[in-house]
Amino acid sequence: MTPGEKKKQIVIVGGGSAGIMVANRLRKKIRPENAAITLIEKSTKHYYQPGFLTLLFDIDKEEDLSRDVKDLLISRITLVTDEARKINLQGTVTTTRSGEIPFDYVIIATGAKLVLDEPEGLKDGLKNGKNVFSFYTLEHALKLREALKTFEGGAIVSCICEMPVKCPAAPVAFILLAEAEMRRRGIRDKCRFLLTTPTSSVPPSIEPYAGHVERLLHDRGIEVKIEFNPSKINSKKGFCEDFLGERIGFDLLSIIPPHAGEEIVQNSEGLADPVGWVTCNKNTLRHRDFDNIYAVGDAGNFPSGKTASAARKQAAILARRIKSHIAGGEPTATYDGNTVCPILTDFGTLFFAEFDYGRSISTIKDSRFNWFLHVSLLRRLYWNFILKGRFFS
């Protein structure tokens, strides 16, 4: 900054994985006298969402999956615990209780919300909690965990309503672990397992990973229904129907609801597509129309995976770009779509699918060591290092 130049105001809307990561990385890269960093988040708690899946099978404990947001931010970041209502192109964020918060740069990290109004019957089925479940929130995951413990046989269905969703391989991992659990309990022969996906192949829909997953499912006797787009769920009669009228029966349904951008994005003029994803350049992360508006993590319409791994890479790139802006230079850092997707295949084994916008990167290695890295080590790294930008920039 030149002498006498006003300190820049950087506002981050959303305190999920992406918001916390980018806030901490920005603070490490930009001196406090050059920029103030404010993070707006309505919740006081932050959740380790990958643990919702392992919680179902008592691999993780509920008390290990949350932390206070304030404890995850490094010093000299202002936390505003409030709801952001609207992003104004004139340079302010409207909040519920804290008034207008001005910005020179705003980073939208509001994530993705679950849309429970569709398919028909989804909301009522989840509310009843008898045979329709999900694990994409902690509350729903706890209910599904109890249902799995008392399950004595029948059809277990893992259903993806539509893409994109957070961690698209999680529904695959669920059905593989559910099959392993019933096998471990000695009731595999009393069960039927089915995975449905609205796409033309199983997630992650990139080779060689999709083909490997298909073979795993086939070898384990798990049925797959592709291009199944559910329109109705009848929890009383235990079936899910698609738009073409095809029905699939279930005794236990684990469903991934449709995802959309948060209301603040949809309420802010000119920022989003019809579903509420922030319209950004997939490499620069900058809004297609506004130089001082960026998105990071699940909130953007990037054609990469909506995972914490992708958010981490994006946060590092974005911190470098904002630093260049403030220093008066032209940002050159770009995001290539890098995503790492862990796929848990059995108790004690998993493989990592790493890919970017144009290619697959990792080889398939289904191993116990990978299980240790993801299940035993990653959560501790996440809380203490990854979120805070230590050694992982």
Ligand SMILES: Cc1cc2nc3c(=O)[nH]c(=O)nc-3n(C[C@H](O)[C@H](O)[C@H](O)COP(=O)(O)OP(=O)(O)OC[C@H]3O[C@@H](n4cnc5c(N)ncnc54)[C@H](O)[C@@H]3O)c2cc1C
Second form
Amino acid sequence: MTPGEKKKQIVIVGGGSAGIMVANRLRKKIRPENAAITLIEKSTKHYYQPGFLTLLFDIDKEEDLSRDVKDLLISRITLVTDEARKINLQGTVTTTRSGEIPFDYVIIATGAKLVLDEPEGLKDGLKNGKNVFSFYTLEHALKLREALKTFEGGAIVSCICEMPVKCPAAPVAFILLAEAEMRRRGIRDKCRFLLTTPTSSVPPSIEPYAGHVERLLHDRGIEVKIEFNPSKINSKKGFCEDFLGERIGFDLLSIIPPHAGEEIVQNSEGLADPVGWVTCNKNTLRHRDFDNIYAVGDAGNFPSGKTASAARKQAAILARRIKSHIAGGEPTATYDGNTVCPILTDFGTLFFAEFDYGRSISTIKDSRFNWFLHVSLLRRLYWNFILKGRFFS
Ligand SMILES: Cc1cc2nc3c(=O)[nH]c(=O)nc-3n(C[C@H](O)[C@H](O)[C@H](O)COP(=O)(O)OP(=O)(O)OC[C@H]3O[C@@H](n4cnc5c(N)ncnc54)[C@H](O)[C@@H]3O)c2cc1C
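Having seen the form predicted on its own, could you now give me the structure of the form predicted in complex with this ligand?
Below: every chain and molecule of the assembly, starting with the one above.
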């Protein structure tokens, strides 16, 4: 900044994993006299979503999975607990109760919403809460946990409606752990397990991980149906039908609903594609038409996985880019698509699939150590270090 220049206003919309990570990293990189940082988040709580899967099998407890957003932000970040309704290209964010908040730079971190209007019958099935569940929200994960506890046999189906979804490895891990759970309870022979995916290979659909997962599923007697696009769910009769009329029966369905960008993004003219993902350059994270608008995390149309691990890498890049803007230079930091997907294969074993836009990076090590890292350690690191940008960016 040159002397006499006005302090810049950086506004982050959405204070989930990505929004909190970027706010804290920005605050550490940019002096308060050069820029004010405001974070608009509609919820007072932030949830550690990877725990929604482990919660199902009593590996994690509900009370360990949320924290107050205000306690996750370092000092000199203004938190506005309100819903953002529209991003105006003239340089303001319209909120429900806090008026118009001006910005020089806006960072969209509103994540992904679950679309429950499709397939037909999904909403009713979830509402009945008898045999249709989803663990992608805490509320539904708690219901599924109870259903698994009382399950006495039959077909358990893990179904991904369409891509992209958050952490596409989670529904794969769910079916592997459900099989392990029924084995542990001695009722494996009374059960059938099936994974359906709209993709042409098992997620994460990148080699060598997809091939490894396919072999694991096969060896454990878990059936796989690829290119299955569900159009209808009948919870009363217990079947799921795809657009070609093929039916799959279930006694317990764990479904990953379609995802889309949040309403605010769809309401803000020129910012998003038809599904509501912010249209950005996949490397610079900058909006393809507006130089002062960025996206981070699940809200962007980045072809990397929608994961917190990707959000962490993006947040670090973004903080460097905004710092360069504020210093009056042209930012050069770029994101290469790096994502790490943990795949929980059994109680006590896990492997990481790490890849970027162009290639797979990690070798497959299905180990107890990886389980320890992800299941026992990561949540603590997340709350205390990763969100706050300590030692990790
Ligand atoms: C079951 C499950 C398992 C997962 N496992 C893993 C894993 O093992 N590893 C991994 O890396 N990732 C995992 N993920 C994915 C990870 O949780 C997400 O990718 C990550 O949370 C994305 O961060 P985000 O900030 O983009 O979105 P979110 O964390 O969802 O945050 C978005 C925030 O925006 C707020 N918001 C939305 N609209 C508005 C508005 N209009 N005004 C104000 N605030 C708004 C929301 O309230 C929310 O707090 C998993 C996800 C799920 C569901």
